[in-house]
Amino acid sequence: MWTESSEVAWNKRYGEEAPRIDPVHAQFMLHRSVRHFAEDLLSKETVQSLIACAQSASTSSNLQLYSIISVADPGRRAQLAELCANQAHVLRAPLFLAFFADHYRVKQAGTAVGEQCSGLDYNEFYTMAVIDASLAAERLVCAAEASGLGVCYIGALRNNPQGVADFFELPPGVVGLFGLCVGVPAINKDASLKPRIGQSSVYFEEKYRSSGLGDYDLRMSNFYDQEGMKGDVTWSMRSGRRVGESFLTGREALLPFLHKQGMDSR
């Protein structure tokens, strides 16, 4: 799908010469978000296979605290796109999957055999559900990309927690986490491989240490310039603003909604 060599991919990620890279690892370094798709629909068998890959991911205590819902109906997809900040790729992607933290299923199963399931009120089990869903999604993404498909995660599924719950008719104990667009990348649209923070700032041995960002602000400014964005606004400036309250765009309602759903209350 993507033609960069592993050496080129490493250089684009880190701005430096690549070490010796295992050829098997190279394909994972070529990931990028795809927002323009060909119109090719995915077969039922392909979707079933991708879901099987997702379900093959690790899951804490085999609890499988997540669910996945696809949305194909054009009218419903349009409604969902509105809930997800009106992003065009949510509307147009051949396959859209929504991932959910799901306590409802295991509680139903446990209650049916006489268990109280009171631990589900605790943050630990919400955290487990988020991790389970994330692992499943990334396993699906790796499988999709290995077969020539492109993907884009949609965090805006959390912009309107109650609206998403109403749209999907969620029972108590279920909350939307993120969406995922999947499809064949459009051949006439490029998807850039984005630089990452250097490993020395992210990967440590034995204990945590703060080592700053190195040259990352400069590398990202160059990337912004190449993408037609404001290169004089650094990654630190953009990210500092993004973690401000004004960028929550409705997600400040997530914790009260979790409590309403009977999750993450202790």
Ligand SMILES: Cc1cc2nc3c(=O)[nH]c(=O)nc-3n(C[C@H](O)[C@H](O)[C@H](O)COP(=O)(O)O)c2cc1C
The other form holds:
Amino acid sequence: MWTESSEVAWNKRYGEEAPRIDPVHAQFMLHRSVRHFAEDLLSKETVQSLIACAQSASTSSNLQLYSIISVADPGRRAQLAELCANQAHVLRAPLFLAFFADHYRVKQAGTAVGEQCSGLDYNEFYTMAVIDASLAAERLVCAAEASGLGVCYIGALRNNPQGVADFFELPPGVVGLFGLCVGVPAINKDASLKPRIGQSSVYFEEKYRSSGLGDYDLRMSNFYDQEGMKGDVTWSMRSGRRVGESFLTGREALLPFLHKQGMDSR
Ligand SMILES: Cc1cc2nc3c(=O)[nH]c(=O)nc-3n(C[C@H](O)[C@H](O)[C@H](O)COP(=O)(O)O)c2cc1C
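Switch from the form predicted on its own to the form predicted in complex with the ligand and print that structure.
Starting with the chain above, the whole complex follows.
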């Protein structure tokens, strides 16, 4: 789908010359979020095999603590886009998948055979469900991208946890985590490969080492400039603001909602 060589991809990620890269690994470095799609719908078989890829991910103790729901009906998609901060790609993506942490299924199964399942309200099992869902999603993403599709995750699915629960008619023990837009990338809308923090700031051997950001602020300012965004703003400035309380956009309701769903209470 994307044509950058591994050398170019490495250079765009890290702003430095590439080492020798396994050509298979190089394919995985070409990811970028796609927010403009061609109109091609995905066949039922493609969706089925993408879900099989997701379900083939590792899962803690084989508990499979997640569910996935697709939304195709145009009226419902418009409602969902509204719940997700009115993002145009939520409305327009050929396939939209919502991912959920799901304790309901295992609780049904366990109680049917006489178990209490009382551990499920510990944070451990919520964390486990979030990890399981994320691993499944990212395996689906790798498969989709390898077959020429593009994706964009939608964290805004958590902006209105109760609204999302009502929309999907969620039972107790289920909570929306994120959405995923999937489709054939539009050819006339280039999606750029975004720089990442240098490896020496993210990957350590033996012990944690706080090593700052290196030249990342500068590389991201250049990237913002290239993309027609404000180049005088650095990654530190954007990200510092992004993790402030004013950017919670409704997600401060998540913990009380989790408690209401009988999750993450101890
Ligand atoms: C869990 C998660 C939630 C995200 N939510 C949104 C979203 O609501 N809208 C959006 O346009 N992009 C969203 N993104 C995409 C990120 O902004 C994007 O991955 C990041 O800026 C890095 O860019 P890249 O994917 O092009 O490399 C999300 C990504 C993740 C992993």
